[in-house]
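Only one chain is shown below, in structure tokens, and it's the form predicted on its own.
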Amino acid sequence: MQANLNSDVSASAKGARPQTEWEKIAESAQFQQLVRKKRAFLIPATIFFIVYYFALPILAGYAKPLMATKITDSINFGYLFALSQFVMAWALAHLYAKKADEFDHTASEMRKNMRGGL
């Protein structure tokens, strides 16, 4: 902590703005890796969700024979696809919860490591 204060003082003595605690964390390699891991999960998951979600109205509008295909006497493909969106949303939420636990664990470790350096 004392070394960081000295570096902030020397930085301000040189005319440079001292780094805030947040700026030091944001520039750390651990934080950058955490952000990359989050993006690697969130961007594909979001794209998948949007494509899957909008597939129902698009298929209902442009692929009526496919959506009207009978699976059983009273259930067609369109109904199953619509119901599968609930399953997909729950599965995605469960997957995100598991990933969020990993992200939280990594952030907690990073916080412990940073306290020694800040």
The other form holds:
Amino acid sequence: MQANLNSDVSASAKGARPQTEWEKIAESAQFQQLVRKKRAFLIPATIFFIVYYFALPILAGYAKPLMATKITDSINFGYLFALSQFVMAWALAHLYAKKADEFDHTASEMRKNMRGGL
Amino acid sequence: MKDFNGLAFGLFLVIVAITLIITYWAAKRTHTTSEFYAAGASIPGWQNGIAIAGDYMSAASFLGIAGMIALSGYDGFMYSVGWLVAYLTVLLLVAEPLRNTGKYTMADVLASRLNEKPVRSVAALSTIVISTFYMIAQMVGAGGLIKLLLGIPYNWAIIIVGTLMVLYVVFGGMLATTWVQITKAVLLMGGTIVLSILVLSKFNFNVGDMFDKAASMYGTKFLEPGLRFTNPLDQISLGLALVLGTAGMPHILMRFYTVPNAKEARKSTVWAMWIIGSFYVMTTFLGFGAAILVGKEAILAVDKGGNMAAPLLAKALGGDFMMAFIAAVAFATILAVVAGLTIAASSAFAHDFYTNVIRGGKATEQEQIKVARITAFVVGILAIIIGIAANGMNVAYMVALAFAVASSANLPVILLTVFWKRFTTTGAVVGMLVGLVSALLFTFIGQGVMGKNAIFPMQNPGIVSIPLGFLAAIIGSLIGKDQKAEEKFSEIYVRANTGYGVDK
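Switching from the form predicted on its own: structure of the form predicted together with its partner chain?
After this comes the whole thing, all chains and molecules, with the earlier chain placed first.
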């Protein structure tokens, strides 16, 4: 497949641009669906971790009484919230790794189909 | 403490011997440019993950954050959070597309779509600026710390560190760098785990008791935000630079080329996140342990920056041997980070600038590797000279500056190259230059450099320079068309998302 793709790309650079193999893949329904699935995970996940993380310096700066609220012994909400950031990062990383394995699977299925077609 | 510490020096020699054996072994396996820059893309994901952790956790994190927690309590712990969360940006947005579209450097990704010579030149410039500031901070820190820890004079400490990093990189390339980083990560985690267990054993393994004791000694304020950081906007600005800058740090990004494919790149990030996160959670025990068992006054008496909190804690808990061990670990930590910076700076000059800009990609394999080795040697010599010249200078702002440049100049163009069809060469060049210049400018007119009367009322420029970097890249792209960049987008987009063309 690789040889095919390369020759098509170089041919298209010279002439009046017939569609390249890459463009055909990019426009294929399967690829579009893969990208949609990825976006459906990545965009909310990114927004979530950014919001969750910046809540820490914002609360530490502007909500000191909340952060100082004692939960157990001398451990306060601020500490538990900071600690929860670690748990959040690890959990999201694992969730993504699991999702990404599915994306990989779809991508290699696509490739098999294309090999058959080419 | 400032006298010569024979025991620590002995352990330090053992570590040096181990790293030199690694280098000898790696040198026999380093012949091609791919082996030199990327260890032949043959490192398994989990090993690369440990190496990333070793590359990332500097002596400043180990000694600095433990000290910050010992002296400022909560704020020190809060500071450590951003260093881990930053890896979510790396994992979700950067690692896999970078692995799928590049070869040795971050500029490879840009050059895959854009006009090669201008984007490689500017990317090499920003990489060299970042590596230089980060390196100066590490070298000056290393000189001071080794003086405190081992009793070796500052200039000699710099020369020893500089010589070792040159040996690792020039002879052993990325393979030696990787294994030095893995060795360091294992030593650092081992030392931190032992110290944490010893601290907790003093409180019958009850974390609540430890917090109670800290509160009774230093008041509940010690456990609340505000002892150190007084300007929340400045903290948000720093957080932005960390969370977006880590994914633009050349020495970290380069590590993703050492694995065979995107799946291994992903695995390495998850491994790195477990190690880095556990480490920062444990620094709480080190910091609190030092505050309670050593005492703030005793820590400040040895070093005003609090950097000696962890070694003093080690002495209080395990005597001279434990302290010598922690000192040697801190030394190994410094070596691993500077080796990573050296190879990143060399790759920017030799691969991006010399091979692809000056020689138009036509240099032979032998010429390329020769230039890469000479560059690494020159980088090392310059680092020693600058390190000695910067003795006593205030370098505290330089690490933050490196992250600010990475987040303002590099990250926007990496993301836009992979995800935005309309992105152009002009956009990339303007974006990187504006990000770079504004990060530098707002740092130098900020409080980190000018003190209380600063023109820009913060220490961290990120909150201004990051949006400027993104805006410049977008506006620069909208003013003109870039036919080639648009035509190549489909290819890069498909490759970034699927790994076609790289995956074996």
